[in-house]
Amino acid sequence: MPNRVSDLDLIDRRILKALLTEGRLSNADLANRVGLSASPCWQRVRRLEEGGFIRGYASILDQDLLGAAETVMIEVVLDRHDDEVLEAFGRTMQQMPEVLEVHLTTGEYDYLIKVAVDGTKGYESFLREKLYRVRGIRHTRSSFVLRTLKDVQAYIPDGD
């Protein structure tokens, strides 16, 4: 089972490469893509899922008709780096549904969080009542998107 990314030969990583841009594939399509039968094909997509290079699928949804079309990066500085401060404030971002990514960072801030709000108003809504209440934060600084040239969920990188 191949558990580095060194370990994927061709043949996997096309089976990675098609299921990262379309998730639905049948098992006879994705076998049909990578030239091969269907039984390999399936043997190897559950050797990558369970070798983890697989971690789950998932829809992609339009926050737009969802409701939340605007995304704001907020960078926020917390006032103590102990263990307890950075375990709960990973705790209520986890809680918040509006947060769709949270990254510890370096640099002048400790975390960048990504956010679905729906305009102006939602994000004061957002800040006033959920993030200036979690303890521990110092300082945020706030950018809405204004467009998203690319947005993709991994990076495949080719065989040597």
Given for the second form:
Protein chains: 2
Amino acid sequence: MPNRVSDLDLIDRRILKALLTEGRLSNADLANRVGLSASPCWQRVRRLEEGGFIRGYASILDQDLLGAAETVMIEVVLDRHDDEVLEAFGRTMQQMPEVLEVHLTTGEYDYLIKVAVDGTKGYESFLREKLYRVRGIRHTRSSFVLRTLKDVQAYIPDGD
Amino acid sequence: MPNRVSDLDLIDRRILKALLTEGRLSNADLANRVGLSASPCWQRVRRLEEGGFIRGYASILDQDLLGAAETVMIEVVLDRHDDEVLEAFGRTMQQMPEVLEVHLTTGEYDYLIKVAVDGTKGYESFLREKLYRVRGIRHTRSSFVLRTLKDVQAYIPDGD
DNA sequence: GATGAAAACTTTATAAG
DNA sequence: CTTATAAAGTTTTCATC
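For the form predicted in complex with the DNA instead of the form predicted alone, what are the coordinates?
Shown next: the complete complex, the earlier chain at its head.
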């Protein structure tokens, strides 16, 4: 069972690249795409799942149609930087459904969060009713996303 | 065919929530999960796909196992802000496979990009060999991601 | 909405070249 | 790796209540 990058050959990488953007490809189509017959292709997918390379499958939803069509990136600086405060903040953010991404970072701020909001009104109410009710925030800095040109889940390095 | 938020009822929302994190649920399991029998559940999934709510399916890969295990958020300020320069930069970033997200934003910087790198060496070589070969960059500001606590693709607002 | 059924396809396992 | 087989499960369509 592969569990390191070096265990992946060119065909494994092709499988991962195909499934990254088309997670519901049938085994027959996938085999055809990567240049294998069905049976070894299926075994490779199993191995990639069991080895943890493929962690799961997700649907890609249209946020515009769902509402909360605007995306805001909010950098958050906390008052204190001890583990307890940092972790508590992270856990709180994690639980808010409109918060899509929560990243603890190095540098000038502590957290970067990506939030789906419904216009400037939605943004305002997220800040006032949710974010600023969390204790320990020193300050925040927001940038609205005007356009997202790419949003993929992973990068599959070439094995050269 | 639904094509607005208001066309989604509670069961549609349940279907989307389930598929958001388990994109390969079988129709039988999904039906059971959302409290429907198989046939109407299947019709709803079809409608959600045709209505554009579900744009596709993806696999979730383990970036640690694949290599390029570190994530860096890089804010980029460009020299000029005319459409031509902005779009050209965006398109260039979009084509680099290690660049996972490309967002054109309001505020103090122009673009926020999320990049998968292989340690500080990989970061350095991305900056030197890729990012700084692109013309028109005034400056950048990077933050390494220490930990990602949440990373989901969409938010399904409640229909209340 | 629920149920049931039929055909086509997919998944999963296994055997043999 | 390939081809082939087979049972179980899933997808898709469609008719009926």
